[in-house]
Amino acid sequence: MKADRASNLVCPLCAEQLAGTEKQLVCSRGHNFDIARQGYINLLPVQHKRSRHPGDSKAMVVARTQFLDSGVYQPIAERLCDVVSGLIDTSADNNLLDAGCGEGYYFDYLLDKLVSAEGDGSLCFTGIDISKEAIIAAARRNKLITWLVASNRQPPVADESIDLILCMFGFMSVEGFARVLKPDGKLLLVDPGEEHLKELRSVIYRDDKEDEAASAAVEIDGFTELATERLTFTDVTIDQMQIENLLTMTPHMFRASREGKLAASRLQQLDLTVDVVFRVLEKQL
């Protein structure tokens, strides 16, 4: 299969089609958007933003880099690649969004893997997240995909034009991707089983009223449930670098009391439990 970058841009102030130069994206109406030297292009007005700088800080980022690059959650990539490739058609042309991409360690992994499969189809990859640093470092990955800051609740894409949003440890907007996706879309969330860490937050947090463990899997309205898998492995063992990385990395850091984190903060190595769900969804006709 081939990569092709994306054309179903459209302007974040008025949804009119986006087009332009390696430089510049602009629309009908006059709104341009500058081409980063990275590669990424800043698709969030400020009046869409809830905080200056929202999303994933540069510390977070780097953690989470170092971490994935580490080969941790490797499983989780290779489990993802087998669950996107019984989803799509190789021999016709595929539009993928990566809604909450982070630093596209997830669809960098992906893309490489799809691009060798045999097929006559194209594959045309959309990472988004609100996170500027998060974007910056994604970009460095892969400079087939289109990286954009953007937001999941109103990605900058035109309607009805993606295939499949992937939505891995992130936050849904249903209305969001329900306008996006195709009449037959599908949609792959992929969120924390409820033994996910465990041994970590056995550590970080004092009681179970602390630890907010997973939710249950609920219906989404407009959406019908057509599968779901569970992917646990406990052959994991971290050092004290990558402790601190993967708590920096989650949203532990921000509940986790002050005692839970310089407890963590103690450990040399660590032995975890890592347990995550897929579930795909299609979009209800």
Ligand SMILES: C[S@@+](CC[C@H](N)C(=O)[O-])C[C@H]1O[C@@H](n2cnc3c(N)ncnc32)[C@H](O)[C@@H]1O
Given for the second form:
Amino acid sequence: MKADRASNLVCPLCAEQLAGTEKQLVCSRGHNFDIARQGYINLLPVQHKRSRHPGDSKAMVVARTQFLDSGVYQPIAERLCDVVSGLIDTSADNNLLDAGCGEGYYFDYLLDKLVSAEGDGSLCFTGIDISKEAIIAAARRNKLITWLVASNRQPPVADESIDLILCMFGFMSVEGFARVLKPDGKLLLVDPGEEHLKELRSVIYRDDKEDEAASAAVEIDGFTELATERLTFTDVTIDQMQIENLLTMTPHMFRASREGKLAASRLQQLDLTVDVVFRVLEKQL
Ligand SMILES: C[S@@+](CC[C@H](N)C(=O)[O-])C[C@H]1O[C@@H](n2cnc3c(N)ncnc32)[C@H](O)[C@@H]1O
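In place of the form predicted on its own, the structure of the form predicted in complex with this ligand is requested.
Every chain and every other molecule in the complex is listed next, the one we just looked at coming first.
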């Protein structure tokens, strides 16, 4: 399959189509957006921001990049490829959106695998994240993907232009996702299962009350669940650096007590359970 650039971007200020040159995108009303030298585009207007630097910080992005590049979560990326391969049509044009793509590990891995698939269809990948630091890192990973600083609440792509949205360990926006998905479009949610990182959680939390793992199995208005599968593996031991990176890149960093984090920082290594739930949903007509 071949990879194509996104042609469905819209202006975050007036929703008119964006078109442009190597350096800039412009809408018919004259709103213009520079293409950064790293290749990404900032389509997050200040009025869509709830803080000065929304989303993950640079430290979180660096920690996630180091952790993911160490390969611990590669089985998740591989399963992602299997699930997505079953959802796309290799003889058609496929528009995919990674909503809350972070520093781009999974989308990069997926595109790399899918371009070598047989078929004369195309793959148009757009990754969005509200964190500029995350998008800068993502732009380094893959030049064939359109990377945007943007919010899941208002993805700056045309209505009903996306075939499949990935939302991995991310922030779901029902309205934002429903607007941009095609009528039969799919949503793939990847979230932690009950056992996910249980060994780390038992070190950093004193009791179950502190450790309130979110349930992946909630119903989502306007979507019908088509399939669920779980990926669990336990053959992982991580070292001190990986423990620190894992803590820094997850919400546990904010939730865990000072004592909990101190206990984790004293560990030399940790056996880990990875438990992840893949849910495929379809937009209701
Ligand atoms: C836990 S990280 C997951 C990143 C990536 N999906 C992964 O699995 O490696 C959540 C990401 O969502 C981003 N985020 C938070 N709120 C967002 C929003 N409203 N719109 C888009 N991205 C958002 C954060 O900046 C962060 O990169």
